[in-house]
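For reference, the chain that follows is the form predicted on its own, supplied as structure tokens.
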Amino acid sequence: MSEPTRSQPPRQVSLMATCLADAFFDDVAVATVLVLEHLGCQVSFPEAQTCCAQPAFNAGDWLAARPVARHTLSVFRDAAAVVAPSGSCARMLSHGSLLLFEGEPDLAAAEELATRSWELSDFIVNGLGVRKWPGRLSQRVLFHASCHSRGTRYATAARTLLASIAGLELVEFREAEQCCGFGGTFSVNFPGVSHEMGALKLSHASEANANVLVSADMGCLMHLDGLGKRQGAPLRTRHLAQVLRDALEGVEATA
């Protein structure tokens, strides 16, 4: 299913921080706000937000997922635009919820919210038309595209922004398109397979002799960072929003 048709988004943005940002990656949420504010956006944070309902949805427990998703529909009902620093959560809003509420009274509201929901890099590049990011970072960067970015414009948009930063070298690595092994509940249900997939991803990443692995999904970063530390060969990981913020602050620090 393709992304919903959208018009150019407004500069009034509601941030969906996501569960992982709330629990583990607070700096990603902060970086996302700073990046959006640099672009002239007014960012609000609806404090009643909880989960997008993706974990229960992916686990097949749609009865449990629907009340959570309905809460999300209510919280962001009046948002002019919703931006999430997560391909998986953005995809839940633009695709998963439409499946979840098929044949339900909430379908129309889910379809309407889908037209106002954006993944961060997609919002910047395809929504606002920004294709060159200011600043400088002298780093060799690997980009890992999450599985939820497949069939969307998310990964292409993220690579466009990274490649535009002065001093940053975007490095290719083997089997870059393969899953990192996290997969949310997949890593819980199949820990052995998940571990081996992640170890293979790290092995290919280490061959590239890069400074940092970047992704736009925190689940992938958490999985790969944890595996690397347990193996005694940690690979520095950063979220796309952090890289954009770091490059921007390099400009502002010398202005």
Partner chain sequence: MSEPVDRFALLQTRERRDSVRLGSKAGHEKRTATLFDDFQDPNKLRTLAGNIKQHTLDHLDGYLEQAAERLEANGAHVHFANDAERACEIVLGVLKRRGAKRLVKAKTMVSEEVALTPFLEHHGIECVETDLGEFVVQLSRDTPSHIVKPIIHKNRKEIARTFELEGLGPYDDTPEVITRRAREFLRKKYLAADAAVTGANFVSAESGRVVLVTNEGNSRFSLAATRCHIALVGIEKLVPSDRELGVFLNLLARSGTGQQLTVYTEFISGPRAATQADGPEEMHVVFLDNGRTAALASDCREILRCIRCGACLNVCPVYRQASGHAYRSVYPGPVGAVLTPLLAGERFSEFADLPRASSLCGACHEVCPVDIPIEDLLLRLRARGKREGIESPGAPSMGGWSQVAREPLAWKAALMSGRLLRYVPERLLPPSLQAWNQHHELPAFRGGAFRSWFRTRKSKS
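Having seen the form predicted on its own, could you give me the form predicted in complex with its partner chain?
FYI, this one's just the chain on its own, none of its partners or other molecules.
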């Protein structure tokens, strides 16, 4: 997969909270701010932001997607670096919108924003060069990798950070490379297959005897969480940003 080339990013960061954090997972956005501030970044939150346009883009409704994506381009036009606590939304900015605006006048702006957008762990590891995360967290953790990180330079960034946390044990589980079955609209239009995929992921996760399943995408977590609860077999899930924040608090608690 082609990746836009980026230079060392500045520490002035615009947060793209994502629509899921805006509506449901406010603590993930809070944790992202705290994690970035811990690294010495100045975090701003452009109030005009809405959504990266992915729902309509993935549904093939590019006429509905373009005005939303165009709005996103304008919201982050002057941002030095855009960081999202979501592999999926970051990938929409760094790749999806290039497809969406192919042959359109906005392509240049999309390409330009692509070079300034980062998924959180990508920003920390590959942008800032931080490979060791401070703090402590005594937990056995399953990491569910975001499908949007496949084949990218940052496929391993989140694992690198998690594995470096004192006390944290990364636990392997079966068929880890398989998608959880969310896929946005996919889970609605293909409820049967999506449900089977999710159930399989849950059963592999529960075999592994871990405390928590961690992902860099709220979509996957919402899907697995919602499915587990409905099946009466809830699974503890946590977003990567929350884990990083919790580890920092572990430091403060023990300090």
